[in-house]
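The chain below stands alone, shown as structure tokens; this is the form predicted on its own.
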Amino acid sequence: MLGWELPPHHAGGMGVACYQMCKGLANAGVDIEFIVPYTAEHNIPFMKVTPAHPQTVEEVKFAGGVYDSKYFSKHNVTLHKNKLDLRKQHDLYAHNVAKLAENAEFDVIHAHDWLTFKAGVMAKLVTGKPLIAHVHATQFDQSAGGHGNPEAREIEYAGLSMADQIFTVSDYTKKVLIREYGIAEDKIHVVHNSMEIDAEIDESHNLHQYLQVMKSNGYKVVVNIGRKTIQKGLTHLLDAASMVVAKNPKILFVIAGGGEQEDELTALAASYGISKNFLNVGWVNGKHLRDTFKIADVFVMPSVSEPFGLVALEAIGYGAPVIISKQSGVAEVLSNCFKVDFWDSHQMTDMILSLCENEGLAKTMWQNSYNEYTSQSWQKSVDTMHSRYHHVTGACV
């Protein structure tokens, strides 16, 4: 198994599925060596991590990860003495387990997204073992449907061309692949993402008691969480939010996370004439996330393009009903929601509306989508990969 980041050195998402998912493998009995291109402690008793290279996280965090295509290119100089750029720990990740494939045992490489494709590819060729190529989001998501960076480009359609099988997160992403890079639509396999949310949740010391104090006073709060990038049409929803709260000014929009747009969102806010209700949140993990998920009344996922969209199922475990685009593939597991087109700004406010002032529908619709959720789990996706892993090898089940 190839990826860049697992809990609790990751940056998104892919990394908490990645866990997950290989724990739904291993009680299957399946035995995963998952090789990161850091070394660091992970206390995973399910599995074997192993360490391309003796790097530290932060020094591959420097470089960039998955989500970071802008940064990888061949015209990158390194500003810093002795660190490695985006491009070069690609290609050394690749060197390394291309070296370690060649003395390790076993049967099957699986490769999470670009980063690791080409490092699938090099163990393939130097192995001659099968090579499944696993999707969770594509430059064309990145891009909010452009082309992308052309070189993480190149890399995408060189791994998906040599992999015998592609795994992808959901049957939107399934069509993006066949719509836009052209692979055969009988290679591709959807295996949908799950959420397991830790029950075990600190409540002793509450890091948003300003919320807690608005909300005790009237105030709704809506919430969205992630990267903030073109990918995840934030500035649809603070243009809703404009109009959400000229018709209601008790109503609070907290957006969570890094990325280039935290400025653009700031400025966007002060232009819409909405900064007192708008809390521009940065980067947040461990309590500040569960806190940040726990104080939603609403939660918006307003992506462009969303090959998956695991937050919105965080959301649902931890109390919140959710609104999600249209061009999600978490849509094809959730149908106790409001779905929007991204870009319909007044949809979206009327949706808004209607969960933070009818709390009966909001609690409705909570509860149908959270019977939703604890309904999913990794099994079916776990089932459908263990299958292929034989199909692969030539095993029988």
Given for the second form:
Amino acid sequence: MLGWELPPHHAGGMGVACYQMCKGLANAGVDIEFIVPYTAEHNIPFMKVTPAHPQTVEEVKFAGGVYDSKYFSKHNVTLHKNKLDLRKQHDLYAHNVAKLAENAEFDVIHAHDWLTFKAGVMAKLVTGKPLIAHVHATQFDQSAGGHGNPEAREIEYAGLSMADQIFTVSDYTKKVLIREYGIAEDKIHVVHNSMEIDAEIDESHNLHQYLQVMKSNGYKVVVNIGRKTIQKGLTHLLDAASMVVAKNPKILFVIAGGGEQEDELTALAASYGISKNFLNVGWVNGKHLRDTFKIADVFVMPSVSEPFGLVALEAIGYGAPVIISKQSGVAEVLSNCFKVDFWDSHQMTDMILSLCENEGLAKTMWQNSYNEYTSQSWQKSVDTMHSRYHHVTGACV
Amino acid sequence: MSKSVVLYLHAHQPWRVKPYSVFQAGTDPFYFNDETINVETNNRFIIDKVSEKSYLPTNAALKDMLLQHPEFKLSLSITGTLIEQLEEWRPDVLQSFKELVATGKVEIIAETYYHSLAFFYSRAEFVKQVAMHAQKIREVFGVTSTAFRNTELSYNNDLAYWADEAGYKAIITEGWDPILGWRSPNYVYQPSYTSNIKLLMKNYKLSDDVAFRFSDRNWSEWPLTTEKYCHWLSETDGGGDVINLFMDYETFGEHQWEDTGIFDFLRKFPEEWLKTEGHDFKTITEAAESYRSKDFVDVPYTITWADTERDLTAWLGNDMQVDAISAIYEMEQTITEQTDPHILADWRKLQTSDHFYYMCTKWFNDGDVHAYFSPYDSPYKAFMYFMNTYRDMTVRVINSGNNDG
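Mind pulling up the form predicted in complex with its partner chain next to the form predicted on its own we just looked at?
Let's see the whole complex now, leading with the same chain.
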């Protein structure tokens, strides 16, 4: 298995999805060796995590990750002479994975997203083993429906073409590959993500003291967690927030995550005159992250183009009803939620207000979505992957 | 013909807010206590730095000048927030200010204790802060001020009317051309709609020659010598009565570093100016009392001494600044109703205009003056930290209400 990140060293949802997926596969008896581009502690009991080379997480993160295709270029200007840029990290990883593959015993190469596709292809060429390309997000999604970085897109296309089989995290993404990349439909199989929140760690005390006090004074809290980029549609959420606050000033909006839109969103909230109701929280993890999920009365995921959207399932797991954009993969597996076109901030306003102001609606929606969430296990996806593994290995013998 | 130099220096330091996360809101009621070594949000670090570079050497020079030249006089203002910090960490520096005032030739100008823009948001709060400042100046220096300046020399007819009613003899502002029209800043004026008070307006050209251009090697007049400068002062406007040189205290040693020769320039200044018969120095109140007003000056809208616009846009020019300051003043009633003195003091410290200045986005294209004076990476960070302290204030007010009840 080839991937660029795993918890706790992940920057976005992809690392979480890989972790959860491997846990399911391992339970089903699949023997996994997961190769990451750095050397670090993971403490993952169910699979072997192998470093492709001895660099630290910081060195790799400095160059960027799967979400940073904007830094990927043949003509990259290296800011720090002693550090590798994203393109060099990418090539180095491919080179080392091919070396590792030569001497390893395995049946299938399973590569996650474009940064590992070259490595997957090289390993395939060296060993003749079948390659499965797993698509969590495409350049099309990350540029919110644009072209994305042409060099990264080229790699995506090459990887997808060379792959024996392709997994996508949703039917939505499958259609993107057919429509935007011209990939044959019968090569693509949908493997929905699922989410399992680790057993409760003592969490009586929430770190959001301010929000706790405000909630006990009748305020409601609307949360979004994710990277602050154009893909996530947060400006539409702020547009809705301005209308929500005009109708009910006792609703607070918390937007957590890093990203290049951080300042833009702060300025936008001020231009709507809702700074008092808008908490722009930076990147959070660990207890800060869990507590941000937990403080939510409503969770909104207004993504412009979201291959899956695991974060919505997480939010349900932590106890909030969710509003998700129709342009997301998770909309395919979830019924008990509000679904809205990402651009329809008026309807988003209605949904936020009704969830904040009707306890009965919020409770019913959440309870039913929680039932969906618990029944949504990896089993079905694991079965699909298993049968495809058999298919490709059989075909190659 | 007599001609008077009115030298006025303004000393101020805010209580800078530390990098304050939303996770601290509701748990950490201390906003101004960054003790991290060598960071610009560490108030003690800044006070030490500015004391060594500016306040101490400037006060040493001024003291010598006052003792050597009986005719040398000046006016100064010092904010409550600076006095508090000097009392806490640098009583030696406060002592050096006291020694200047003790010569009897240094007038202290009245202002708001917290260097706030309260005049434009709450008259009651403004009056309270002016009274607090007067009280503090009496306690520390044993004098009562008779001239008034508002924060950043912000000024309009309403302010002049208020100051007149309050009994001040003089008020000062920027000598801004659109207001002056064909008139010269080198005379004493009277604000429109007032009965007694006089108005002194800064000669920004001659003031900025020292405050901004002194060390600029691209300036055609560099290097500026005391002789050349005093020649300009003599020549300007033929028969002007006063030359109002208003600038920040930190001009000396902090904005213009010692190695630029600024202190030598300053020390030679009285002797050079006084060489010519009829030249003297006056404090602001003395100038107002010595010269007749030449005209009424009408200022229907607010002017300040900042930036090329000379308005309040450095503090209230973008939406973040407006949101932040509104949030603070909207709390006024609930804050002043409750009894915890710490909450009240912190609320007032958050009114200091510098907090809003740090949120200014003009510096992205308008030179680096704002960036130089900000302790934060960006105006957005400044805004976020400030709003998080506002959130903590909200919680403290709620909790204190609960305790009272």
